[in-house]
Structure formats: structure tokens, C-alpha cells
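Quick heads-up: it's one chain on its own, the form predicted on its own, in C-alpha cells.
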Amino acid sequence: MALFRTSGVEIKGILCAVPEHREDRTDHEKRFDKEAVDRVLASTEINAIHLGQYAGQTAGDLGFTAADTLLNKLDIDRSKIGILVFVSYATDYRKPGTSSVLQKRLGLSVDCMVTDVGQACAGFVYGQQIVESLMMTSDSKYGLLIVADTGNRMVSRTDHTSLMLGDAGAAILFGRNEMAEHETVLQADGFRFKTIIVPGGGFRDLLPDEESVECSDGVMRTKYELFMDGLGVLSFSTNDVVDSIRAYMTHTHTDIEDYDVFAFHQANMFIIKRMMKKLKLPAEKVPISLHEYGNTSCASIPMALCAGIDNYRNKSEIKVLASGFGIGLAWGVTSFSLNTANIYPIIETGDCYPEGVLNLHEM
């Protein structure tokens, strides 16, 4: 268990953005029979998802809108942002990193360092630790974490998994606070890397045949489309991750009563309920965003906080335990305090970046 400690840095604000285009049961039944849709929705309790592909929106677009809106709301001097970390598996280009494009679009200084991190469902916890660690060893006044994914584009349209994966972006601003202290646990098990995988399109298998093949779960897929071992994910989430949360609370000498909120990756409701039962968590402490937005990958923890914040407005500050888990397999547990006034409602956007589509003859 890799344990990290940071101090002097806190989260100053969170804002999430989703595409305007929404799909629900009616849309799902145009692709799958009603019985199949009923079965998936009953177990996952994901009633709708928002998709950016119909407007040409990318993870970079959703992250930009979330970050630009957040910085405007907080009235931040963008020249004081010295760190930008973009977390996603759905980057705008193979090269350069999307963080470079976002630096330009957000109008950040050339003195701001930028980097991309290839994480998905554990991306918020990994990203938080990276930003806080960088700030501890720099003189930056602010650090900006953007987590965004458009994972639905990597799923076969004949795969029921596509009913669960929504698109979203989240921006998290970090700033100085001498009193802040955080402990974070990050773990990974690459021995199970095949549990959730898109096997084609990387440099290991750059241009595989696009023929669809029937996989072990009966779904027709190409190598460019996501495969997920459902039982393997369930076991991992409800055993390994739960064990780590327990170990984290033991290490930090905390228990359920010490936290106002338990913000989990929004995989599906079946997994979250199993985790809640094992940890004996009251429902009022576990915010849910997946009913309306689905599994939004690395953005799902901020999405849960923003979707559920109205339930905690009676407090000026909340103590959060967060856990992200998924592709890799990778997972993490952390905790932090948040000013509830700076956790903003989820916004919908149709914005994209036409200048980002480049023609070779213009280069």
C-alpha cells in the first residue's frame, strides 16, 4: 500500500460539465430489446447518460468548459496558475498532450507546467495526489486538475455496457492553506490489466483488423472497442477497494462518523450498494450522480459531489472520503475538506473547439 502525505494545499473549488445531448430508456430501446434494457437499468440504476459525440465534443472540450467556468466564478488570476494536470484516456490527439491545448485555450501563462496522466476511474484520486505533490515542491499559488473522459465512443454499440458510460469533464482548483494536511493511498494491480481493456489502436497493435468478433460475453467487438470482465470488476470493487478503505480509516484513526461524505467512483449502483453494505455506510452520506449521468470515468467523484451538494448546504464545510477504482487495475483512497459554497452545480454545454480539427494542407 503506497501511502502519500501532503500539506499546505487544499481544494478551492469544483465544477463539472456534461454534454447537452442526453439519452435515456427510450433511446436505449431503439438499439436493444426492452427486456435487455430493463435488466441493465434495474441492476445499474443508470437511467440516463450524456454524450458528446453528436456535437463533436471531446474530453478536452468538456474539461475546458468546466475549468473556464470555475476560474471565472472564483475570479482567479490565471497568471497565478503554475500547474495544469489533465487526466483522461480519451485524449484529443495522440500527440501533443491535451494539457498543452488546454493551456492555450484557458489563457494560462507559459510559466505554467502542463502534463497529461493516463488514468480513468481512479484518475481523480491519482490526479489530486499529483497536483498536491507538485505544489508542495513549487512556488505556484494555484494548481488546476482537469479530469474528463468520453469513454462511450470506445464501446461497441451492441454492448450493453454502452448504456452505462456517460461523458463528463470536471475542474478542480487547488490553492494554498498552511493548515491543510492530506493522506492518500494509491494502489495498482497490473497483473489484472486485461480486466478492462481496449486492446487495439495503441502502438502494441496499431492498426488491427476492424472486423467484429464475438467475445466471451457474447458481444461482437472490434479491437478498438472496450472489453470488460464484469465479474472481475465486481470482485475487485467490492473486495480489494473495500479492504483499502478499511485500511485507510484504520491508518488515519478515523471511522464513519468522522466523515460527512463518502464519494465513490460511480461504476454502477449494484457495486456502490455492495460497498455501502460492507462498510455499513448510511445512504445519506453517499452522494450519487449515476442515475442521471452514468459512469463518467475519472470525472465521476467530482460529479457525485456536485450532484449531491444540495444535501450538504447546511454545512459550511464537509469532510470527504473519496475512492476511485477501475482500469489498470488502479485504485486509491483519500480524504479532504471542502467549502460547500465552492462546489458548483453541474452545467450542460454544447461547446466544442472547431479550431482543433486540423487540415494537413494548412500545416
Contents of the next structure:
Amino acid sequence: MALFRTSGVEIKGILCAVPEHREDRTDHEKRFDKEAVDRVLASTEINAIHLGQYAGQTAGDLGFTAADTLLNKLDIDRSKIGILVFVSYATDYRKPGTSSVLQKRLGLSVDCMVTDVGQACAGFVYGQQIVESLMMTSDSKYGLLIVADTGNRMVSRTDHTSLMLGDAGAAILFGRNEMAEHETVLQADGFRFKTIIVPGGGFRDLLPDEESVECSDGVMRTKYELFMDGLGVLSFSTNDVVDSIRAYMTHTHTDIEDYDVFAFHQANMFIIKRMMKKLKLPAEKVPISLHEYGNTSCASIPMALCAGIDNYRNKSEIKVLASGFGIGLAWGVTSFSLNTANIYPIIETGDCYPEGVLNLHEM
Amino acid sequence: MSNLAKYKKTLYDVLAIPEETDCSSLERGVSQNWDSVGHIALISALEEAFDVMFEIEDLLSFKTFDQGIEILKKYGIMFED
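To test you: the structure above is the form predicted on its own. What is the structure of the form predicted together with its partner chain?
Zooming out: every chain and molecule, the one shown earlier first.
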């Protein structure tokens, strides 16, 4: 078990942003027959998704709105933010990283280090560990983690997966607390890297043609579009991930009663229900955001926390166990305390960054 | 309703196939709508109908009508001959 220990750092606030554009059954039935939509909605319980592509919104835009709003709400001196980590595969540009653009847009100082991390559904847990580790080796007062994705744009329009993936961005601010201690398990299995993959457009196969091919799942897709072995993901989620959560609780000498909230990556309700049943978790401890927002990739753990926070405001502080799992394959488990006053409701935004589309003639 | 009738009805409803279809010929990846999404929907519906939760190995090995019956029997579901 790859165990990481951090101390002296805690989460000071979380805020999520989603695109205003919303799609539900009515929209889905324009592309798929009613019976197919019924099957997907019945098993996933994803009733709606929010998509940024119609407003030209990128993951960076959603992350920016979440972070800008959070920093204003917490009245943070932005010159004191020394670390910015942006987690996504849906970057604004091939180069530079989106974290560079966000540094500009958020008005962060040149004394803030910035970096992108390529992760999807395990991205919150991986990102949290990275920021906390950086904080421990720096004198920075604050660290900012932004997790965001617009995965729907890489899915074939004939693939039912396009009914499940929603766009979102989340900002998580880290600050100092001498008493805070966290343990995180991070795991990966590159042997299963093809389980969830966009095979073309990377440097391995930079400019494949756009021919649509019928894949083993019967879906027509190009190499630029996501392939997901659904049953492989199901097996991984309900075996490897559940085993890691059990191992984490054994290692930390904790059990279900020690946690107020279990925040899981919001893949779909079929998977989450199986995890809950295997771990014997009561429903009131498992917040859900996917009914309205779908699978929001690396943002889904903060989305679940923000979507469910009104259920926990009777306590000033909650103890959370979080588990993210997905592309890589990668997965992780962590736990932390949260001040419920600094967990904000999900906001909708139409904001984007049109000046980010560059004109070569002007460069 | 007998368990066999309940099982068949679940297949008909989830896979959206006519009830005169010969169920013994149904096969995942071959029959209409029994793709990976259809399979998950079918598993969900069978688990609800029979109040069971399939182990992942059984869920993955369930590919035909007859296999489904044998798997359900493992979970204590009786089928009249």
C-alpha cells in the first residue's frame, strides 16, 4: 500500500462550478431511442448533465470561476497563495499548462509555483496529496487545488457514455493548521491502461484520421473519442477500490462510525450502490451529486460534498473519507476534516475566456 | 408469477424485445440491446426483481439466458422445471 502522511495542512474551503447549459432526457431522446435512454437512466440514475461546450467553456474556465468565487468568499490575500495545481486531461492548450493561464486569470503572484497534473477520476485524491506535500516543504500560507474536466467533449455522440459525463470545476483551498494530520493511500495499475482511454491525439498517434470504426462494444468512434470497458471499470470499482477502502480503514484503525461522510467518485449509482452495500454504508453518509450533474471526473468528490453539504450543516465540522478511482487505472483513499461553513453550494456559470482562443496573425 | 416468468419478463422489459422472442437464444453482445449498458441495466433489474446482489464474477460471466438461470440458482432462487 502506497501510504502518504501529511501534517500541518488542512482544507480551508471548497467551491464547485458547472456550466449553465443543462441536458436531460428530453435532449437525450433526440439522439437515442426512448428505450435506450430509459435503460441508461434506470441503471446510472444520472438524470441530467451540464455541458460547457455550447458556451465555449473549458475545464480551465470552470476551474477559474470556482477558484475566483471561493477566494473572494474567503477574502483570501492572493499574494499569499504559493502553490497552484490544476488537475485535468482537458487542458486549454497543448502547451503551456492550464495552471499558467489560471495564474494570470486569478491574479496570483510570480512567487506562486504552478503545475498541471494529468489525472481524471482519481484526480481529487491525487491532487490533494500533491498540494499537501508541496505545502509541507514550503512556507506558503495557502495552496490551491483546481480539479476540472469537460470529458463529454471526447465521447462519441453515438456512445451512451455521452449521457453520463458532465462538466464541472472545483476549487479547494489549503491552509495551515498545526494540528492537522492526514493519511492517504494512492494506487495505480498501468497494466489496465486501456480500460478507459482516448487512443489518438497524443504523441503516440498524434494525427490519426477521423474514420469512425465499430469497436467491440458496438459503438462507432474515432481514435479521438473515449473508449471505456464498462464491465472492466465495474469490476475495478467494486473489487480493487472497495478493498483499498477496507484496507485504509484497517490501517487507520477506523470504521464506519468514525466518519460522518463517505465521498466517492460519482461514476454512476450502479457502482456506488454496490460499494455502499459491500462496505455496509448507510445512505445518509454518502452524498450524491450525479443525479443532477452526472459523472464529473476529478471534480466529482468536491461536487458530492458541495451537493450534500446542507445535510451536514448541523455539525460545524465533519470527518470525511474520500475515494476517487478511474482512468489509469488509478485510485486513492484519504480522510480529512471539513469546516461545514466553508463548503459552498454548487454554482452555475456561463463565463468563459474567449480571448484564450488565439489568432496567429496577432501573435 | 413464477420465478421463470419473472426472469423472462425482466429480460423482455429491459432489452425491449417482443415477448414472443425465444429467450433461449438471447446472448450478450449479440442480441438487440444486450450491450454493456444493457447488461448493467439488466443486472440492476434482476437484482431488484429477485432481491439479490450478484458477485462481480457472476455478473461478468452472465452471457446467455441459461447462464442467468444457473447464476440465480446460486443465490437461492428456485426455478420450476
